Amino acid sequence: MCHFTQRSSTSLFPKICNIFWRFHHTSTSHLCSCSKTISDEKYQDPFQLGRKDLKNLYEDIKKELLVSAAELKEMCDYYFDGKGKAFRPMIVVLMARACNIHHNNSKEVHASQRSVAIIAEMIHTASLVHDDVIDDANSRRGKRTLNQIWGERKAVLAGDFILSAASVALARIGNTTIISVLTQVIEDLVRGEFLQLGSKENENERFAHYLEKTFKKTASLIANSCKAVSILGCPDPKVHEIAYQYGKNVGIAFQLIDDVLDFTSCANRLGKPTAADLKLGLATGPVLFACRQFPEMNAMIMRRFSKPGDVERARKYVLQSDGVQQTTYLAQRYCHAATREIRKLRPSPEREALVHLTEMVLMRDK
């Protein structure tokens, strides 16, 4: 599995693409073996283990968002309602503990490491607010979006304010390396959004383009947050790379499954409309794999499903093809890569919880 550098080079993606097409032609029986990811060691519930370090997480985030303007405060608090799973902060604190134990058997999470978890959630939420404006989305996490309630202009400003508060919290950590690692996330988010606005005519280039966008928009945050807490807990560069690679692979797998759920889950369960990506003109993994069986989709992809009936036809083609199955297999491969990385650390309950987390990513239905 190819590794992404911190500034992920686009030259790597064509190589990755060729690997993916080989996956596509691998026999089903061989690929199905990827689903056997259950850890042989004692089961560890990631959410249970991470809960103690995430206590009062959203209250602490709201403290970072102190503002006198009542309307802006209400907007900033809207998604920090404590009802989310805090998936990213949970990965961060588990990685922090796993790295600390690996380094010197310390079982505590440093205050600076917990700050990284808070900052990661703030950056993620700000990106959602901005994404909803760009996509003109009307629902997120089962409720109306900020832009639907307060309007696009105010939503953009609220997202900006959350990002600025995250930057202040980041500066407070007082470590220039950590600042560099986490500001890379913000750059990647912007570059990923620009990538999403474009498209490629060549099939291999198109898949590479999709994967690079996926890394920058989703996986970079998890990868660099994991790297940041490993730096704060352990001086070994090899451990930093392990943390980064684990986060990168889990992050890409998470988005691949998200793209699958856009075709297989009902809107109520997903918390947002289904086929949303097609309606936005986006060709995700299931579409790109389906295109191999239904070449007529190429024209629809290039016009971003803009003609009447394109969305419905493309959805039908995807569900008739093995696009969903192949994208799931690909996510399994990434989860296996994440597991291989994290197992390089010394055994700990947190390490096993991170292994189990890869299984949860594959099994999620919303």
The other form holds:
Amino acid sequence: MCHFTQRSSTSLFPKICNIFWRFHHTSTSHLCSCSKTISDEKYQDPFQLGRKDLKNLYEDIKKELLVSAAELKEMCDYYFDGKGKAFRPMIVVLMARACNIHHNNSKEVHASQRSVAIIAEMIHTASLVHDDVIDDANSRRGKRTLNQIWGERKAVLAGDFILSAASVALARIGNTTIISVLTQVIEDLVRGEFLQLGSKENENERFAHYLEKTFKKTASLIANSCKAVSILGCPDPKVHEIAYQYGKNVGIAFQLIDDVLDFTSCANRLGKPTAADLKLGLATGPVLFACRQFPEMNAMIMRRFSKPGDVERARKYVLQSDGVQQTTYLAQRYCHAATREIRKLRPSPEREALVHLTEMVLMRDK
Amino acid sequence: MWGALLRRGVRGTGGLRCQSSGGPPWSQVVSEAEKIVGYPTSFMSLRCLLSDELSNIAMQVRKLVGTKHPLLDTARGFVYDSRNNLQMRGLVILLISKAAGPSTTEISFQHDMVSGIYSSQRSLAEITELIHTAFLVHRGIVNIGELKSCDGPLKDMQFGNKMAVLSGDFLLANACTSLAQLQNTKVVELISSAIGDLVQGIYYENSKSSEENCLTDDIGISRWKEQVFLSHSALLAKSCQAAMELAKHSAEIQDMAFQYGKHMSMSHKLHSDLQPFVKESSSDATAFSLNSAPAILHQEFLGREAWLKQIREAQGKGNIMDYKKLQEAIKAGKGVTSAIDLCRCHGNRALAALERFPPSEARDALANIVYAMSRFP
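Could you output the structure for the form predicted in complex with its partner chain, given that the previous block was the form predicted on its own?
And the full complex, kicking off with our chain again.
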């Protein structure tokens, strides 16, 4: 009996994934005829290739943060200490180069494209600062959070300031289309946060809700900044769509793995406490998959793991189930889609680096 | 009626009269002005108010009833206080847009005008109100670490903070989206920098408020002006300028609009700082900020040591401030009269900026706002 329910639930799953799959993906035809030849090409280390473009990234961000009050300046600079992964700026500059080469074999990154990388990191950081206040978080990237050190009132202001500085930098690019594309991110981030407040009774809706939240809170920033640099580098709308789809798929995969790591990684490796999502009442991918095998988790999800012992029990269920594997598998599929998209561009070391980057997203352990 | 009267006055002297005893009362100024801009000024767009997100918040905020989170007061303010002051910024932007008139260079988009105001300028007015409101909400965040047991359960306050951050961010994000839709990079830059100014201004306010009622900052009036410009004037000044940019008016007109917005709101801040000192009902003194203009000016005249001594005397035993006593001390000095002078001085500079606009009903209404600020009983 028990075996039967397990079987039926796991076999149901791919079906549901497929529904989302089709919902999220519309494939466009190949632009490049020579996409077959590169499959054996040696992978480039993406972080090596993009590094020269990101030299002084954090210094330049700090220059955008023009504040006269010393303490507020210190707060605004706090996370731009050069110790972050700079994952987003890296994707953005690689995408910029890949698009520029695709367009006219240009080997340069435009100043405006580098600005997009800076703005993306600033928007991301501003949202982290506010998230930490909302979640009452104590640590991030192995450091105490802004709200822990300076209090919530000032932390919220620091986040607001970083966002306003990002907006100023965005306006200075001088392109209204780019402004619209990146403003969409700001709206998505907030809407994603709202989605996180609610939960759905119905399991299928719950999954759709989770993926939508994931897109808005994480993938929209990557998708739209990729789109922005593609617009700045190449006039072809098909290329803009490729850049957007690549960013969206990588972004969703990135967050799915993040959600997995919340269960599998240990606290000091991650730089933040584990099972943090459960403690916040959030049911992420691994939980939703586990719930198929252990329907008793439904009640816990609905009460947002608020009863004593819920968090520990849910964690155990997840680790007993195939929730982690299923979520990783789903992330893989998003990465494959990202690879399919980016391979439509003309071959270049940067394009291959972006392919390689999807694998790093899957392999990362922190 | 007042509008008509003033218009006659304006025509008689060929310019804006210099303020002396003050104009009509505030409520009248506003209702006259609302007629000029076409419709009553409710700037919180329907799209925003009817959104799922805001109704979600409204539902959640109800859970806060009975707690001491400041978000409740802010939310109440939206409902009960909307006739006061709350949407003044939007109104001023519409008035100055109308006063400047259609642009002479771009005739192409004049069909877009309603009551002499471009639709882009109307949306700018709304954006400015959204930003202002977002920061009213973000001003009401509490520091969890500083809570005392009398503040009620920790969980309520955390929940209140969560709602305050989210709703403020939601309003800001909406402002950003509307701003992007204006399709003008200079306007986006101006308004974004105004948000930065506002944040810095509120930061200064905040860093004071923790010790506000035991000691004053050692700042002079020029520092005070800089900080008040950031917290109270920059948004309106830059929005007025942006309204001119949207109609492609010259750099000179843009600057005049900026000056009007700046000096009018400085005058407004001085006016409200002065209220505790000029109100006739002197039965019981309400608490006032020791960083308000009259107090800062009083300190400048008196010297810091003497001022600190007065504060200590007013504090008496048990560290409870006798505001009545302190108020009398300030009233006895030159702080109040020089704050009134400063208020009128900014008012006059706002009026001087208006001189560059052609005479119109809208310009008169802008002048009336300044006159209303300069009324002291």
